[in-house]
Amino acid sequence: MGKKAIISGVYDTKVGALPESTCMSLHTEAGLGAVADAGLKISDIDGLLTAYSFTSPQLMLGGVFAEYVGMQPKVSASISMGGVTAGLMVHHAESLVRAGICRHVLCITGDNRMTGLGERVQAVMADVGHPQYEQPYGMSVPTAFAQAAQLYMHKFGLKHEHMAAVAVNQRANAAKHPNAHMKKPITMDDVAHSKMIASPLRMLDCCLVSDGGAAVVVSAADTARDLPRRGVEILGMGEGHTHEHIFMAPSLEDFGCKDSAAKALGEAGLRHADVDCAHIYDCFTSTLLICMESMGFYERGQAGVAALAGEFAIGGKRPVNTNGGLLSYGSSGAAGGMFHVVEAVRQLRGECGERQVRDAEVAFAHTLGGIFSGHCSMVLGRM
């Protein structure tokens, strides 16, 4: 297996409307923040992985950042795979460390998508559909995800109140995070009466559009003794990629997350019941529930029931998205998934204050790209 890897440093910026921010300012704050959190200097970083930006679409975003902060890494690459990107960055960084190619790999995400794109974000996201077989018929990201939600309602009993329970719980969690985009409490009625976007998905079932950035440093395991903070071990990782466009999906109930979760848990030698907190990509309330069942955390039709019963709450049976997730903490391109990773690490360090999960030793984080297209799961453990 080679050398093991740890996450040695994390950082996330304030999230929401940040009109003074740019793609590069968010990258710089997040990147240098994660390096400092690991007790390192920028000269200690020998690997650099970046994602992509809609507001500053550079061909070589990693090269631009390295030049900006004055670093010359041995390895540099940018990954563009939608919402799954953050997980893939950590997986690639782990591989570089395990292979002995790098000692410290900085993974940075960030974009000023809210104030930098404004109304143009809808036009940019419309390009997700297939140009011949989806876009001409008015396909959008919400309508594509709504297809799976409709099937789940018909086949497995998913209900509107199940999805609303997810939104309400995560808004309550976000209220406990100082950096969250949305903190105003919402009720089940608020969700039920919010604007219809793509049936059955209403506005409060949909993730935010935010400015913000997040970064992590993945390091060789033998550096843990020198860390200023508790290291977090990467126990297992897995990927699953089944399609790009929803009309080509082999299933609307089982997705690549089934394989990615099985691989991550298998590599870690753990079961679903061993996970103390889950941080799962939640671009829509229904997506979270569908993925949790596809990954095996719940039987078919039971994740929504669990959400309604309060199991996802911070003090519940299975705490989910303790920072508020993409639905309430914020979503800024690839940073949306990286927020999940940062929160998982902070939970294992015991740094989450009033949103802290008691005695958290194992965390599960998951990122998703496209329309249920690409998935990356990771199991993290407290050292």
Given for the second form:
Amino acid sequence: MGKKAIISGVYDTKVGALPESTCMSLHTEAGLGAVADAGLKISDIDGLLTAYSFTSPQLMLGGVFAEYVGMQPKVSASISMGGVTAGLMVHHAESLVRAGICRHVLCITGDNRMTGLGERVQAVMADVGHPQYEQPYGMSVPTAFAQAAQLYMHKFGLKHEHMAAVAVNQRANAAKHPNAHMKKPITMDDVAHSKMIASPLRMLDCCLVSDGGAAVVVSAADTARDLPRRGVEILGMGEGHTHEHIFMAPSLEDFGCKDSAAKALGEAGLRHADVDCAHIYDCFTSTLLICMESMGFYERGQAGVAALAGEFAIGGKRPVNTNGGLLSYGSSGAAGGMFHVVEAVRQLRGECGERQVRDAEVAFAHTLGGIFSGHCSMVLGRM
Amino acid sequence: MTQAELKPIPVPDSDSKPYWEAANRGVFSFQRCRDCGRAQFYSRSLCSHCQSKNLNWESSKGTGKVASFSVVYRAPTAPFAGDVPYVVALIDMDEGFRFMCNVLNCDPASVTIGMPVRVLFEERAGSPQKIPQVEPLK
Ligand SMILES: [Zn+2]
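The block above covers the form predicted alone; next, return the form predicted in complex with its partner chain.
The complete assembly is shown below, putting the previous chain first.
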């Protein structure tokens, strides 16, 4: 393999309730936005990767998008692996440019999941459960993630106040992002008294449902000199896939993120302590804490303590989810993970304004799909 | 009651037919690999540990422990809304496999990790299919 790939362009749309939006409008805005950010034209893009849509399911979403905007990519694929998809798209794009198959690969995610699904969203999400061995038991997505959280409380001293600290910090971060879905400040008390959804998860432990889209352009290393903006290098990537359904998870304590993070950091030749800002998939507050421990950022039982001590704050020891994350910035299907990638790139470019982490040189982004099922980690570096 | 108001009913396929038929006879069945000796749930055409097709059906004694659980307050779909709060748990059976079910016949607040349970078979409206569940082992 040749030199490292770069992320040459990023874009995220407004998020929240966007009643005029469609899957295609969000794809178009995000895709063209990322291409323009890279200083490129659609005709420069020779690779296209798309994810999936719940509101406008397509057999070939990539084909539909390419036709709509009028592009004929050399390489096109649609990846459907739930929340981990954004990371996988970047991983595949990286492989395509490093192998010399493509010069510029556009990776687009987006869905109008909030206004497009409305009340149906919980039922649609619950459909991910196994039709014979989970759905007959009334398993919701929070219920499935709660299994690991409950065990963590029992075994490693995870407390709800640790989880609440994650939610409060991320809401404060979202308030500093012009596009964030939820900016109204919340307190520890608000989280503690929010409606119980599936114990120990309360409403404010759960991610949002938003309309929105995000895209990145992954380019060959030698294109960096032509970029209008500071380039961001993909220093290392890794995946980990252990199961699909939570009852089949080989462990409720360690997940595929353990391998994905080790591979990404190993490829980058860096250690956890080298990471200046972390952008971790946060479908639930507990998910983020459990993954950070499984990935080795903290000893068992210590991630929550660190969150409560303020380490995750933008000015803290280890800033986490500076855009507010899925909990407060927005969660729009596969775009949820892509928002993390976009924010990581912006941090390394120094474009985050009052959210900026000082001297951010190394960012770590992590996406997760299914119920802790599939994981993708990436280490990004300022060039 | 219309179809839409019923809880999801498992539709057995060629992999799972023996499992669901056994449930209707009051037997909680699982597969064990004759080559590597490991138990597996759910049933399939090969062993997920060693890929052998040399599988044997066994009947569980029906006892196990709660590996983890959650008390559900917001049901995912309307047919479960009348049951809240209800318990969704992962059960480690004594034979060495894990499955998901509800913990019935108890106060949800009394369920704990490690609690001993036993299998029972729930009958549901609108279907002759019996559903494996657990209750506290007294
Ligand atoms: Zn075997």
